[in-house]
Structures are given as C-alpha cells and as structure tokens.
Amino acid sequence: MTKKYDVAIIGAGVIGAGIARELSRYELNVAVLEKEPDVGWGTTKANSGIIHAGYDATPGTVKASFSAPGNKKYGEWAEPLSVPFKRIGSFVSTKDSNRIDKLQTLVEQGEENGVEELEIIQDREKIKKLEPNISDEVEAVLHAPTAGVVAPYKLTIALYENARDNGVDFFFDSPVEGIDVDKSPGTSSRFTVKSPHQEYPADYVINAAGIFSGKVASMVGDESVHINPARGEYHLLDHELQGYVTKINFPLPSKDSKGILVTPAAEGSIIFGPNHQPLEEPSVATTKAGLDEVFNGALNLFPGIDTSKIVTNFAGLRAKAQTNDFVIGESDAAAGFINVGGIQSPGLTAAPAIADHVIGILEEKGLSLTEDPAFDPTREPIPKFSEMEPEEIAKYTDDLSAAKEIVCRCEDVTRAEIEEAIDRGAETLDGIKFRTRSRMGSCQGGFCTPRLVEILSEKRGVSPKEVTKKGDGSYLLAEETKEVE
C-alpha cells in the first residue's frame, strides 16, 4: 500500500533539507524527493559558504526580510547539528575615498534590514590590524562583525541526517516527472507526486527544486516562476594558507553581483569568487575567461597572496528568478502547493528563517502541527580521528586498525571515517568527499581515489566497476583492476 504523506518536499538542497528538518519536530509524515543520489548536489554544494550580515539586500525585498533573521538563527542550526560555523565578520572595501558614500548606503540599508554592529573604518592601521594582508591601497571598509562562514555541504548533510533520524523519508535518484492535483472536495490527498519509481500522495507540496523550481511549478499549472540560471566560478586554495585571510572580503558590489570575494572557508581553505555569468541552459563547466576574471579580482584585494597554492577550480549555479528576488508563498494555481524558488544568494544565509516561514505558511493553510515529544535536535558528526587521543578513539571503535589506517593523507582521513560516511548514506566518491574531506586536499584525490573505490566497493558489496564519482553513469573503471602480489 502506498504511504500517504502530510508534506512532500521536492529538492534536498539546504532549503529542502532545512524545511524537512524543521518539520521533523512535529508528528507528521514527510517525504523528500531528490533527483540526485545525495543531498546538496545542486546550488548548495558549489557556493562560497558565506553567511551574510544582511546589509546588501534592498530593503522591502523578500531577500531583505529573510537575510538578517536567517543570520541570527544560524547558531540554532549549527551548534546542535555539530556543523563548522564561524562568525569571522566581513569587509566591503574601496580604494577610492570618493566612494565612501556607497559604503554609507550599505550601512543604511543594513540598519533598515535589522543588521547590527555595522561600522565604516577609514583608519588604515585599524584596517590592517583586522586584515593584515589586505591591499595597502584600501582607503575604507564597511565592517560587519556578524557575518560568518559555514560548510554548506556539511550543513545540508547534517540537516538531512537529523531529519532522517527524526522520521523523515528521503528518496534519492527520484526526479519528479509530474504532479497530479485533485481539487475535488473531501479528497484524502490533494497531490500525487510522480517519480519514475513510485508515486507519493501528499496533502501539501513544497517546491524547493532550485534551478528547476519553475519546471516543477508548471506541473501544477503555475507559470509564474521563471528561473534564469547564472554561473559563478571559483578558485580554491590549499589550507596551507590558513590565516592569511581572516575575514570575508568583498569589493563594492555591482547591480548583478557582490563582486569577487576572498574568504576563508569554514574548514580552513581560502576561496576566490564568484563571478556572474547569465546562462541559457544550466552548466557548471568552468571557462578560462571566467577563471581569469576571478583570479584578477582576488588579486585586487590581496595582491600578495600565493596563487601557486590554488588546488582546484569549480563552478556553481544560482537559481535566479526573473524578479531577482526570492519567490516564496502558496501558488495561486494550486492550494497547498508552496513555491520556494529563486533562492540565490543570500539563500544560504536566509535558510533557517525561510524554513520557519514555510512552516508558518503550512500551518496557516491548515496543516496541524503537534510537537513530537521524541524529537531530538542533535546530531553527532563523523569522528575526526586525527584530532583524538587513543582513549577517545577507543570510545568509537574496537577495531583500532581502521582508525589508524590513513586513506587520505592530504586531509588525514582514516578508513574508520570513510566507513562511517558510507554507513551514514554515502554511496559515491563525492558523497564520501563532502562528509570527510577526502579528495579535497592538495592532490585532489590523486593518491586516495583507488583506495576509496576499493572501500566503497567492499562496503556496498558491488564491483569496483559499479562505483561512481557522483552517480548518473560517472564510472571510474572500465575493467577490473589486477591483483598485485
């Protein structure tokens, strides 16, 4: 018999997983459908990980209404879920003293949006004390101490694990192909969400499908959601440079972009990017011209940074709505169908506030919310054995050899961590990477990948030829490897 759901969520990025986690507080049947093999593989996984203070969004926009509130709630997500999150503060810098009025405009916007502690600094000595390696040509900065950084993929994985442990059903490799709407009075389920494998009856549907949210909305006859994808390219530097950049650093923003930022990542690396490239069709292919733009933009703020430490580059997508604002609310085409689309930057920042708001919409539209007394808000991370004493290791495993076997030497990741990542749901090399940081170091998987393939093959009970990088036919091996005696 097909299980009926109170709420079906389409999309398991940070928005979908965040809404699912907050709904798991209540006695509800909740399903999440994700077209990829894992959570957070769309816009979520390839962004700068910035938790913005909230001064950039134009007052009165939907973005502005969620930015500062989302920022303030981040500790409520990060701490119980054991996710790396640091309030390191941000700079918006100018080399032109005649443009300080632009910084003042951002201050005024921020204060109207509810951002606290904003300060314009024109004292070069003080600027250098806060950010020692920034260009000597910087004349003034807007300092926002409440800004921070988070690991977006680890946050989404944590939200997923906590929601799953609290009873939410996740269905991966489940693209939505259609949605039937039953508008007849007294119907037991208003929607039937269809994937290739199964149908999911639900009273309410949350459309959190990222760049595909317009397509999903059209399945219920809603043609109001228009998404124009935009690409942003990045350079990632080795964590050997940890400490060289201490704050999130922006130039003065333009109409389309906050500019090429230079920031520490939550886990120690340094990121340059993104640029802004409108697209006709989604693509995460990097371009020489785009990466050069990012490179030169970063050097504008940090001319002395050692660019030989760039270990990789990548691109992510923004789900940019035609209105250039978030699209959040019940669809006029189908009662109980909630659009959460156009969630580009500062969507990561806004995610906790968006989740609360969507649950408020559901309650207002008739969903009964009864708190689940068994709800557990906490989630333990995968133990990092390289940071433990032997006695601590013994608490987690009796098989100390697994904790002593280093698989990824760049990031000091042990076999025990790899195995736990697989036990928690990683079925691909990228799934392991985002949970453990294996293949994220200097060699970018050059040495550890064969061993990871072997471990994943053993744990899943499949041939090494069936192991993929990210699902969807991304196989690594054409033939079985030979045994070495």
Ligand SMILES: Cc1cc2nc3c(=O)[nH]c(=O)nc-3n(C[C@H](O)[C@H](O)[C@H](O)COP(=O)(O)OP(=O)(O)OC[C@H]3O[C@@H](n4cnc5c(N)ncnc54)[C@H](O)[C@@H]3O)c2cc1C
Given for the second form:
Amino acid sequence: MTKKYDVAIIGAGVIGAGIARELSRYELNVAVLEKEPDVGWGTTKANSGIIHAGYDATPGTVKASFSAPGNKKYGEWAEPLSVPFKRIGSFVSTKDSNRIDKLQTLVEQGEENGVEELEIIQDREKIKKLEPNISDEVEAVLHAPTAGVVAPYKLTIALYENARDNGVDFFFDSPVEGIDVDKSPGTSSRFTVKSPHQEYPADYVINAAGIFSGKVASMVGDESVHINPARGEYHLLDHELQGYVTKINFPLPSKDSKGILVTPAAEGSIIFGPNHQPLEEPSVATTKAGLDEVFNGALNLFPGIDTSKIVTNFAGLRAKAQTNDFVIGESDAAAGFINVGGIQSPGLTAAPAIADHVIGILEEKGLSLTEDPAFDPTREPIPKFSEMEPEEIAKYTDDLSAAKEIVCRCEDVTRAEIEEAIDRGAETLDGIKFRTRSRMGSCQGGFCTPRLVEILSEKRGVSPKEVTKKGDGSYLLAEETKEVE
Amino acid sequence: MRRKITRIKRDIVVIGGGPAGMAAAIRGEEEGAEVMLIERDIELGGILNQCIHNGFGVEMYGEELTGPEYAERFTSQIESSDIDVRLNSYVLSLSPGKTINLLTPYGVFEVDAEAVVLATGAREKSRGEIRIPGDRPSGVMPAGSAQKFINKKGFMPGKKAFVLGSGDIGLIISRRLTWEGAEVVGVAEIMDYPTGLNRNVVQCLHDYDIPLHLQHTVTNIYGTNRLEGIELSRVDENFQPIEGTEKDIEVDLLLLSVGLVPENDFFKEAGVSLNPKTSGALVDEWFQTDVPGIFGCGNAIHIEDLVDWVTMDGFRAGDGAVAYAGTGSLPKADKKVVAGENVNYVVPHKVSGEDEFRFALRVTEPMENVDIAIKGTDISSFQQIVTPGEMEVEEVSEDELDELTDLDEIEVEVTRRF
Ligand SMILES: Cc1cc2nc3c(=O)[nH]c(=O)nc-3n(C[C@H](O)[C@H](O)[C@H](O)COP(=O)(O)OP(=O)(O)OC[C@H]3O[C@@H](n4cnc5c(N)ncnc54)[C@H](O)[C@@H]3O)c2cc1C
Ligand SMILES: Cc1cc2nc3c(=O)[nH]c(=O)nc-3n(C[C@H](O)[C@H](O)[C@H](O)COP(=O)(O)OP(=O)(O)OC[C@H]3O[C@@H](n4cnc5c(N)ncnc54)[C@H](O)[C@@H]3O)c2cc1C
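Switch from the form predicted on its own, shown above, to the form predicted in complex with this ligand and output its structure.
Full complex below, order starting with the chain above.
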C-alpha cells in the first residue's frame, strides 16, 4: 500500500532539508523528494557559505525579516548537528573616504533589521590588526562580528541525516513531474505528488525546488512564481593559505549583489567570488570572463594573495524571483501548497528562520503538531582523522583497521571515513567529496580517484564502470582494457 | 585506554620509496647507517610502477628498461639488505628537529632521526590550477590518473580523447590510449615547442599520426554529466586565447598533462626554504636543505625527465645523509649558484666548492649551438640543441674546483655561439 504523507517536500536543498528536520520534531509522516542522487546539489552546494549578519537586505522585505533571526538561530542548528560553523565576523570595506556614508547607511539598515554590534572602523591600525593582509588603501570598514561561515553542503547533509534518523523518508533520483490536486474523491489526501517511479499522496506540499520552484508551482496551476537564474562564479584556494584571510571581506555592495568577497570557508580554504550574471537558461558552467572578473575583484581587497594556490573554480545559481524577494506562503491556486521559492541570498542564513516560519504556516492551515518524544536533535559527524592528535590517531587506528589507509593525501582522509560516508548514503564520488573532503584538496582527486572508484564499487557491489562522479551518465570508466596486467 | 606510541631511533629516515628514495636508502645502508625507508603505497617503485613503457636506464645501464624493470633492480637489492622498509605507512608530521610521527599498519610510531631524506616525488597539476572554465563533467583527469586506471586497474577512462600538454606524460599516455583502441584526436601545447623529450614526440605522436597543436590550449569544457566536448583555441605570445580561433572538438575524455609540482608539504612543515621557480626545496651539492640534516632528492626537488639522474641524485643525498648522521655536519656550502643568462633554474642552489659536483639546469627557450658555462671561468661545454623540455646536466670535476675559489657566487649561463 502506498504510504500516505502528512507533508511532502519537493527539493532537498538547505531549505527543504531544513524544513524536513524541523518537522521531524513532530509525530508526522514526512517525505522529501529530490531529483538528484543526494542532498544539497542545487544552489546549496555552490555559494559563499556566509551566515550574514543581516544588514544588507532592504528593511521591510521578506529577506530582511528572516536574515538577522536566521543568523541568531545558527548555533542551534550547528551545535547539535556538529556542523563546521564559525562566527568570524564580516567587513565591508571602502577605499574611498567619500563613501563612508554608504557604510553608515548599512549600519542604519542593519539596526532596523535587528542586527547587533555593528561598528564602523576608520582607524587603519585597527583594521590591519583585525585583517593583517587587507589592502593598505582601505579607508574604512563596517565590522559585523555576528557574521559567520558554515559549510553549506555539510549542514544540509547533517540536516538530512538527522531528519532521516527521526523518521523522515527521503527519495532521491525522484524528480517531481506532476502534482494532482484533490482529484480522486476516494482518497483522503489533497495532493498526489508524482515522480517517474512512484506517487506520493500528501495533505500538504512544500515547494522548495530552488531555481525550479516556478516550474513546480505551475504543476498545481500556480503561475505566480517566476524565477530567473543569476550565476555566481568562484575560485577556491588551497587550505595551505589558512590564516591569510581571517574575516568575511566584502567591497561596497552594488544594486544586484554584495560584490566579490574574499573569505575563509568554514573548512579552512579561502574562496573568492561571486560575480553576478543573469542567465536565460540555468547553467553552472564557469566562463573565462567571469573567472577573470572574480580574480581581479579579489585582488582589489587582497593584492598580495598567492593566486598560484587556486585549486578549482565553480559556479552557483541564484534563484531570483520577479519581486527580487523570497516567495514564502500558501499558494492562491491550491490550499495546502506552500511555496518556499526564490530563496536567493541570504537564503542559507535565513534557512532556520524560514523553517520555523513554514511550520507556523502549516499549523495555521490546519496541520496538527504533536511533539515526538523520541525526537533526538543530535547527529554525530564522521570522525575526522585530519583533526586528530597522534594519541587519538593511535586509538582510532587501533580500533579501526580501515583508518590506517589514507586515501586522500591532500586532505588526509582515511578509508574508514570514505566507507562511513558511503554507509551514510553517499553513492557517488561527489557524495563522498562533500562528506569527507576527498578530491577537494590541492590535487583535486588526481591521486585518490582510482582508489575511490575501487572502494565505492566494492562497498556498493557494482562494477567500477557503474561508479559515477555525480549520478546519471557521469561514469568514470568506459570499458576494460584489452589485457589486464 | 590510551594506546602507546612506540618511540624508535634511526640514523637516516627516507620518506618516499620511488627511485630517488630507494637510491638514498641503499647508499645509506651501504655506508653502514641504520636506515628506515617509508612508502605510503603497497610497494616500492613510485611512478615507475605505472610506466610500463621502455626508456628507463639509458644513462645508468645503457639499456632501455621498462619502469617496473628499472625499479626491480633496486627493490631486489633493498629486499636483501637490512633497510627497515615500511610500506602502507604515512608520515603524519615532521618536525625541524627531525622527529617523525608515523602511521603504519602496526600502529603509530615516533621516530627520531639523525638525518631525514625527503623523496616524496611530485603530483600532477589539476584543471583548477590552470583555470580551464566550463562545465564540470566526469571525463576530465590528469594523465597520470588515466595511466593508473589503464596500467594498474585495467580500465579505460574513455574512448575518444584529447590530451592537453606535450610533456612526456602526455605523449606516452597518447600512445598507450591508441594501443588500447581509443582514438586520440589530438594533443595541444601552449608553448611553440613540445615540452617532452624529442624521442617521445616521434615515437608517441608522429608514429601514430596524432596531430600536435602547438600554441593552442583548451578554453572551454562541455558536458553536464560526462564530457561531451572541448573548445580549442590558438594563443598569442602572452598565452592568451585569440578570439575567433575557437574550435569545438567532440571527445569523451580530456587528459591533462600540464606539469608536475613537487610534493613539498613536509619541506614546508619542517621550515625548509623553497625555490619559487621549482616549488622544491633549495639544496646544496649534497642535497641538504637549509634545515640542517634534512635532505631532499628526485622530483621533490625539481621535476627531472630521466630516472637515471633521479637515482644519481638519490645516491648523492644518501652520501650527504650518512656524513651528516655520522658527524652532525657537512662542509659549509656558502657559494650561491644562480641562474644567469637564458637559464630558468639551476640545482643545486649552493655549493662548498670543496668537492666535485654536478649541476642540472633548464633553459628558458629552445636554442641551438650554445655554451653552458660558469661565468668568469673556463668551465664550459658545447651543446648543439637545448630546450626547456630536456634537462641539462654538467659536472664540475675535482680539477676545475680551483677556478671557483675566488667566486662568491657561481653564475651559470647559456650563450649562443653564433
Ligand atoms: C552565488 C551564490 C552565493 C550565495 N551566497 C550566500 C551566502 O553567502 N549566504 C547565504 O545566506 N545565502 C547565499 N546564497 C543563497 C543560498 O545559497 C540559497 O538561498 C540556498 O542555497 C537556497 O536553498 P534552496 O534549498 O532553496 O535551493 P536549492 O539548494 O537549489 O535546492 C532546491 C532543490 O530542489 C531540487 N529540485 C528542483 N526541482 C525538483 C523537482 N521537480 N523534483 C525534485 N526535486 C527538485 C533541486 O535538485 C535542489 O536540490 C547564495 C547563492 C548563490 C547562487
Ligand atoms: C608518465 C611518465 C613517464 C616517464 N618516462 C620516463 C622514461 O621513459 N625514462 C626515464 O628515465 N624517466 C621517465 N620518467 C621520469 C621518472 O620516472 C621520474 O623522474 C622518477 O620516477 C621520479 O622519482 P622520484 O623518486 O623523485 O618520485 P616518485 O617516483 O614519484 O616516487 C615518490 C614516492 O614517494 C612516495 N611518497 C610520497 N609522499 C609520501 C609520504 N608522505 N609518505 C610516504 N611515501 C610518500 C610515493 O608514494 C612514491 O612512491 C617518467 C615519468 C612519468 C610520470
């Protein structure tokens, strides 16, 4: 018999996974449908990973109302879920003393949005003390100590694991292709959500489909959500430069974006980016012009940074709604269908506050929420060999023989970590990468890929030819060689 | 319960069991030192194990051996020696005081060494380092990974390939792919000359009619899941793509052979100074770095094209390590060796001037009829053809040392004769 769900969530980005995790506090049947083989592979895996303080959004917008509250709640997610999150503080810098008033505007905006501890620093020495390698030409900065960095994919994986442990059903490789509303009189559910393999009856549907949220809304006849993608490109530098940049560094913002920032990522590398390119069709391909723009933008703030340490580049897509704001609320076209679309920046920041708000909407629309006494808010991380002291290593490797094989030598990832990532749900090389950092370091998998393919194929009991980078046709190996040596 | 970390002492610890490390370990043991040789792989041999083509040992043995055959000459000697070989073993840390934390299948050890030789080889540059934009499909990998898949694992990573970079690895993999029935559509090189050994250009490309596109590079990558194609563009003299020269080529495999970078993590950890040109450590004629008792040899110092030189350097580093482990010091190397006219870099970086030595250099551009010389001396040798792709090695003999006595700095230059 088909399981009937109280709530079906479409999309397992940070928004969908976050709502699922918060719903798992209650005695409910919740399903999450995701078209990719894993969580967080939409916009969530490719962004700046900043938990913004909340001063940038124009007061009165939906974005503004969720930013500072989201930021305040971050510890409540990061701690029990053991996710790398650090409040390192942000700088908005200007080299032009005539533009210090722009910083003042941000302070006022921030205060209206409920951001605390904002200060403008004009004392060069103090600026350099807080950020030693920033350009000498910087005249003034806005310092927001509450801003932080998180590993967005790790956060989403943690939300997923915790939601799953608390009873939420996740369905991957399950693109939603249609939704029937209240058609069959015999069924008690209002919706039937349809993927190619299965149908999911549900009372409430949450549309958290990111750049595709307009498309999903139109499946219930809601044509009000229009999403335009805007690409942002990045360079990522090796963790060797750890410490060279200590704060999240923005230039003065423009109309469209917060500008090209330079920041340490939560896991130690440094990133430059993003630029802002509106697109007709979604594409996360990087471009030479875009990468050059990002490169030059970063040098503007950090002229001395060693760009030979760039290890990779990538791009993400902002989901820009027509209104240039988040679209959150029950659809006018179908009662019980909640849009959570157009979640552009600062959606990652806002995610915990959005999740709470959406649950509030569900309750208001009649979903009864009974706390589940078995709910466990905690989730253990995969033990990280690279962060252990020799004594810990002695114990860890003694207990676990797979920990004695280091598979990724750039990031020091053991076979035990790789195998645990697979046990926890990674089915692809990218899935392993986001859980363990293997293939994220300076050689980008040049060294460990052959071994990873072997481990993945052994653990999953498939031929190495069936191992993929990221599902669906992204195989690594075409065929056997003529003779095997 | 707290697990014990076993403490041990060795005269010499060699990290890395490729040809460089094996040579250093063998020499150390022959001279009576207690030697530990650490290798993270399941076997000794380093890159040689995956190079099943001929062409190793011409200088050392006057023979053309395969990589594994060349390695075997050393592994068999090591097996019958007292060298303490640790396979599947990882160095967790190396302190400037030469204490090594080591993870082995038998537990964690703390090893105190009199002298340490770093012979950790090199890694291949990745797509990100050369900043090729585009999609991020599978089917783009360093040539060495492909070589490992094919030669060690028995799988072909694609059927229709393009190779970026005309270094030896790129050339040899092109031939290997062809032998395995794949189609190699072309090889592109950003320079206006091939960077690999000339014999490899002939034997790997010309013999199989594989086109070599000089002054070209890959400027875009297409394919959402699996590689579907690349964009090839001509570059100008500043290596910038020339607009209007773009050409799309349909392939399912792009192999990158765009250079090796010395594995220098442990040098950095131990506080050793590096040469920005090579990314390897600065060394003297015994391959000692500027941290006393820490030596380095092979690709970890600079990328060498012939394994024979790697082996000879390993022996020399072994000699140095033995001397240091015995007496705690070596003659002071205070004469700087610098790259002069037309020289990109030269190794070693310092010499004592008291002992004969060899220096290796790479020129900045291809030239004909040149003299490789030490400025201000009669030490000089004629070469008909030099190119950046082929390392030049010269010896300074015992008799010639006199000429260096008055020099504070030894400037190596390459000048055209006519
Ligand atoms: C360049 C850039 C930088 C950013 N920087 C920041 C920042 O620093 N701080 C910050 O707070 N925010 C930032 N953001 C915004 C933040 O990344 C997003 O707000 C957030 O990731 C949105 O999450 P989401 O879950 O809505 O979307 P997504 O992560 O895109 O998730 C949507 C999911 O739905 C799935 N899906 C789509 N259609 C279907 C279907 N039909 N069936 C099943 N599944 C479907 C997708 O596969 C995807 O996994 C940035 C965004 C970009 C692009
Ligand atoms: C494709 C290819 C073709 C070639 N063709 C020829 C040819 O035809 N003729 C020729 O003469 N030369 C050739 N060469 C060059 C020659 O093989 C290399 O110069 C030589 O192998 C370098 O020796 P090495 O010992 O410095 O490095 P490697 O052979 O790379 O050995 C380094 C060793 O150190 C180990 N190691 C690294 N880090 C650690 C660590 N932290 N702990 C423990 N162990 C570690 C590695 O596992 C490896 O075994 C070729 C090279 C390549 C790649």
